[in-house]
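We begin with a single chain expressed as structure tokens, specifically the form predicted alone.
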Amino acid sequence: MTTLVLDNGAYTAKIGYSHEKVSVIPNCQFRSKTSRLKTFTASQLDEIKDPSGLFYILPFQKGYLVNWDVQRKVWDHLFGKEMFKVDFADTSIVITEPYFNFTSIQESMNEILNFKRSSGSLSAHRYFQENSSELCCIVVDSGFSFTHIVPYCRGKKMKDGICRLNVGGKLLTNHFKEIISYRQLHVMDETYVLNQVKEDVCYVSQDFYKDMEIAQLKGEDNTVMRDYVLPDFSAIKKGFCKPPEEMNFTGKYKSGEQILRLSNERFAVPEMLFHPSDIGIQEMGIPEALVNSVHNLPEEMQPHFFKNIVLTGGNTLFPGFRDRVYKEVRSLTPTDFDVSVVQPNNPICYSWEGGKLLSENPDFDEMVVTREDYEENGHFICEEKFDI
């Protein structure tokens, strides 16, 4: 039996056979403004010549799978002959689903697939495999729709400590589009381009007020300011940041490139992960929620969680993210506790790799539900076997 591991995220699907490498593929369909009638699915994004004004059709809304038509087309594309050529009779599938998933969504998913876990439990599984002396860890999964903070002990999640923040990459990109549209250029339709800009130039500030002061300085004293060259999709296929030595502080560039001048936006956008109240979302930031989550757990376990904090998900790739989480959690915890924050080399695929390790587990065959099991026992057997 081969095993296909699919970490089915709201923005990208991380997919691959357990004996091969992982592929990260957009989990959505696109329409481009040049060819309005044609719909592109998942990896066909590369075929679009001009991705400006790209229209996304997402299967997930607010982190839950609601548009099954789109999801089915994406899965048909992934499992079909263009991509992974899955032979379902001879393949076990490990798929992830969000925490607190609705029963109706779970049942629809069970009809299609035969083994599932939350992505955090795969991340935790991988962490325990690599650090076999540890019994506890707390996974911070900051993704597209929201951020989950989930404590695990001996491979089981501790329900009392699970915490969800409604702040994710989608919110950051949308806020970024709004402030750029208000200050410089109308970019509300340019989700694809602005997402790229966010990934290229944003960073997490270690001292917000100090950086704010620097961002208000004029000329070369402003070390935060960057000029970003926007792509025109003919000569410039991908946007890029001008090196500081080439920046022209006086005004226009001769070459006729379209420039976005970014200063405090670079760190004010990711700051929402730490202070959602800045834009009116009445919730805790990640470090505060993390400490709050640990305080909901038995007292004797708390020091073990503080020294095993694991960061996963795309938002953790902002430069300075790990250091800021460490700094704030350290300041909120008693001095006699050790605090350790681990950021894997590839936080986006970390849970996929956990699924790969799980499929190599000798007991894996007992964890999956076969079609016969499902036809005999229905949804009940899935609830029993899967750690949902």
Second form
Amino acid sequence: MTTLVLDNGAYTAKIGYSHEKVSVIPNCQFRSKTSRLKTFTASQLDEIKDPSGLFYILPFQKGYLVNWDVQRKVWDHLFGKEMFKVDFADTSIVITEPYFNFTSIQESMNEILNFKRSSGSLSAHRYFQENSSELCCIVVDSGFSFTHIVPYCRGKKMKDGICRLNVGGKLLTNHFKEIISYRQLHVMDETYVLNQVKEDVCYVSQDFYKDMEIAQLKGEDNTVMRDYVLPDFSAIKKGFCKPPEEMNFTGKYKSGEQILRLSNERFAVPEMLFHPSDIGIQEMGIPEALVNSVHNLPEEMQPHFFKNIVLTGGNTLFPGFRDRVYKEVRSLTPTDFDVSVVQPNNPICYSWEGGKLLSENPDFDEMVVTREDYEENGHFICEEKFDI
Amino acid sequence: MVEKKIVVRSQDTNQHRVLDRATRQRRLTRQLEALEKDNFQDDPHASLPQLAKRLPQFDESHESGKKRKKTRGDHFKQRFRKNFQALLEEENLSVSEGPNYLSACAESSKLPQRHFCAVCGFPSNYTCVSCGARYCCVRCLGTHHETRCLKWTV
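Starting from the form predicted alone above, please write out the structure of the form predicted together with the partner chain.
So here's everything in the complex, that chain up top.
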């Protein structure tokens, strides 16, 4: 009996057999300007030679699975002979779902994947359970569609403490695209390229107004400014930052590459995770929401949460993210509490690893629902067995 | 001289159009909604004629296979055709209390809102009288008037 773990994210699916390594694969379909008539699914992205103006077809909307047609095609591709060659009769599947998933989505999911399934979304914390003798932890999961802050105690999530910020990687990329298009170069169609730029140059500022001042300086004093060479997909396959010694402060280059000059955008964009109100989203930033969420929990538990803050999700990969969260949470909590913020080595696949550990758990067989069970008892059995 | 004055005045009346709070809020909501979009360009396949599919197929068995698959897809579409909004409404009716999707949303921050120039992104101290956008200096205000103020229809 093998187990396939699938962390079904809104942008990437983290998939792999529990005894093998994880692969991160786009959970969507693509259309390209250059190759007409063809729709590329998931990992076929690599076949597209010129991904400029790439058109995304995403199965998720605001973090919830809505477009089943697309999802089915991606799953067919992932489970099929090109990728994982799943033998459904002999495979358990651990799949994740978002917090507060809608019941109709759950029912559809149970029906389509009507073989063994165990609800994840908790997997990040399962991992924590294996790792530490602590009783409580609070998980910050900052993904593509949104950011969740979820407290767990003794392996149970505390529903009252769950807090969602409607700021995720997608919003950051779109905002980045918008300001670049207004200030420099029209790139509204280049989601794929600009997402890459965002991942390459953006960082979380430790002292926001100080960095703003530096970004305003001229010439060599401006240590924030970077020139980013955009890919043209013939000579330059992947964009990159110009090395500082080659930077030309007039901004004019003879080589004729397309350059984006980035200064305050580099840290103002990730700053929206900390101050969503900067662009008019009236919500708390991550540290404030985290502290607020902990304050809503029983008082005797609170110190345990501050001691065990775990960061997961792609946005936590911005350089300086962990330090900034630590700094702000520290300043918002009384000095007699210990504050510790943990960032795993691979925050994107962290919950996948949790699912892997779960499948190695001796009680795992009791947690799954078999097809016979499902046909006998319907959706009810899933509700009972999965901690949803 | 006289002509110049007229020009100034006509500009002036234009400048005095001030958007009320509701309109400003609507514009902001529209901007935020735009940030949720998957793509800004049109589907590159949308303009393609559907000819390729309608061409007569010579391979009989291949065609029947294709047909069966298509009906399966249609079935899926019928059953699961709900967008996010519909799902949310449905959920609201069935769940009334306890933590749910809506209650989990973060509250508004206790910190005061910070302001940044709509043109260059640096901290700003001034507000455009007409539309409420922020700007930091006369140069940025000029750019703002020329490009976005009262013109922006995203």
